[in-house]
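Below sits a lone chain in structure tokens, taken as the form predicted alone.
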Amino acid sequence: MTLPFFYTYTFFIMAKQKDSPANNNERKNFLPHIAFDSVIFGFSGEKLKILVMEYHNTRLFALPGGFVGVTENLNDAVRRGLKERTGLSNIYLQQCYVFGDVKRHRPAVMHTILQANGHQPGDDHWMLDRFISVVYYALINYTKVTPRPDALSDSCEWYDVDALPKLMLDHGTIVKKALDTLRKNLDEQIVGMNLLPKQFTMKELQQVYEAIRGEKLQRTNFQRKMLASGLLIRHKKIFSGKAHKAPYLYQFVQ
């Protein structure tokens, strides 16, 4: 028997609200003081975006993340989380950094992230306990993504990197610091990237590098240097009545 769209819908929130994380008796489920947080990029075709989520009933920002089964690997746990909030399973994924200063605890902001949940947390809740996150940044496919918040947000949306709200504790640093990262590293792992079709034309690769770069480059010294790169494969001109108006398709050698 089908049960009413209200009790089905009443029970899929107590599922989730039972084996979350957000219960205390969860806590032997998953490593002490060890999260981990997600800088999911993502281009547009013009812009590099972030996938941002915001609490319930708080009007508190942050970054996706989790934390890690007892029975888990680390990476494991990263594409886990990574799944459930886009939903792709092929993701380009680099750790970059791990932030453990004392100063990161606050744990007034997840008491009140707990509250506004309808959880009722002690001060021996281990969600309020000192975390050491380790960071990691994803190249994902933007047109692919269906973001999903988790049990304790509202939404689970992308913004433009150089126009995100305002993220709460040192998630704003670990943004730059995961951008700074993959700036440095954009030639090594451009082949890895996930963030353009199979195939693709010259303009469109200058447009992802001049996204996370922050600046425009030009257009013949960007060409020379990528066709000298030995990364790319070019493929015949598709044309369409006008051949001098087609561009040549790209895609990297794996």
Given for the second form:
2 protein chains.
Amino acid sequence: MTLPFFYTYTFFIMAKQKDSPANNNERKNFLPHIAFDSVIFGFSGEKLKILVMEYHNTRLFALPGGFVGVTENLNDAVRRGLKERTGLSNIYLQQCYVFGDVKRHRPAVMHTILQANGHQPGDDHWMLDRFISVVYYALINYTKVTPRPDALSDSCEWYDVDALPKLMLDHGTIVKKALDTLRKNLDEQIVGMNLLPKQFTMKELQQVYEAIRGEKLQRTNFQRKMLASGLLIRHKKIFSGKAHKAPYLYQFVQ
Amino acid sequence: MTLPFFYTYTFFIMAKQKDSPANNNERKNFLPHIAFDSVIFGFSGEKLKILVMEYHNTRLFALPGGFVGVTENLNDAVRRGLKERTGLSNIYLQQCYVFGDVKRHRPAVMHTILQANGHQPGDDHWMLDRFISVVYYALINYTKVTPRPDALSDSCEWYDVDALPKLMLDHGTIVKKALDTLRKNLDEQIVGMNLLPKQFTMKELQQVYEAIRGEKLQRTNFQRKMLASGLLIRHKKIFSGKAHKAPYLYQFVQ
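Would you mind generating the form predicted together with another copy of the chain now that we have the form predicted alone?
Then the entire complex follows, led off by the chain already shown.
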């Protein structure tokens, strides 16, 4: 059966309102005290960027986050939340760290956001409770996706990691932790991320590492570590008849 | 003022009962739906072991875990929980992974444990709720500590990783994840862990890696990777006048 447009649209709006985490009646739909935040790193051959949202009429900048449904797997909730808030899907997210200090609880900030979006939260509103946040991160090629802000937010933009706006709550600390984790795990991250062509030179690989690690690397050390890492296959040189100056080409072991 | 022994002891017992997570009245003292579990790896030069608790009269084996107080930092709660359940303190715990699937919720198991310890939990007992578990791990020299079981448990014992008893709930999966993480992060774990003398040979280092990774490693590959890792300082050989067969000695960069 196909419902007339009016009914499906009205139902859609009602369902949206019913499920909105900003409604205090929906306390029972989400696990209390547990939130998640996503640090989405974007790279396209030059600079490392991060996806940041700005809440309506607040000048508050934040990482995209959300809450876990009472019958929802945590990892599914994070994928759903990222999709709802930024429009991005099919992103391979990895857990990074859980932020669980008491001092991160600052209900006034969430109060401001709810008010700026037309809510009048009482002191017992569940979003004003203390939250532990499970942080996820991903590394994507940002030229291949177009983020879209959700209803709570003015914008959803890529910012250079070294030129971020001031982020609300402890989101600045969260970004730093995610960046440290990305840099530490770069060897395994880099293989599946489509940041390089299928075959690449050692110099191109070094440029990616330098951009993401934010520092110049010493060429012979870098080459020695990479060759010892077991990540790379080296292709035979193709002799074109010209001078033998062509560099070796590599690809990742799958 | 010093209270007579009787009063202080009675107060201590009452306080213990009042604070016991097994009491449903204490729902309000802990964050709902959030638990933690600790995978404590022990090593003393030969085999890798894990600390496992057995609950009274249940034949249920489990990792030491616990809950987070409403005004307690998550990391502090994990240290406190490990101390209370095993007697171990001053252990450097690291976050490993958050287990948040719905299917890990099996209230009948927790019901059995509570009953075996003299409680009669109603269906609304907070410990029968769904829990997301934040998993921590540590690597210690197990000859230097003596674990002690808490009141809920019969025993608190070291088991070889390849001869564990069947663990309750998803604790077997949790151990596997922690072991993968330990093996992946072994380079950084190994430096601070007092598993080797201050100066050691490449062969001794290789033996530690082999025991923890559970596989034989190829000597020249291992040596090349270690020398490229930047973790080691090589000492000058001391020529004793005997044949120059003494191996190089290394120590970790601090």
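Fair warning: this is a prediction, and the values are worked out from it, not measured in the lab. In this text, the rigid core denotes the largest set of C-alpha atoms whose superposition between the two forms falls within 1.5 Å. Positions refer to the first chain, counted from 1.
- Once you line up the core between these two forms, the Cα of residue 227 ends up 2 Å or more from where it was.
- Comparing the forms between these two forms, the C-alpha position of residue 67 differs by less than 2 angstroms, with the core used for superposition.
- If you fit the rigid core between these two forms, you'll see the Cα of residue 129 move by less than 2 angstroms.
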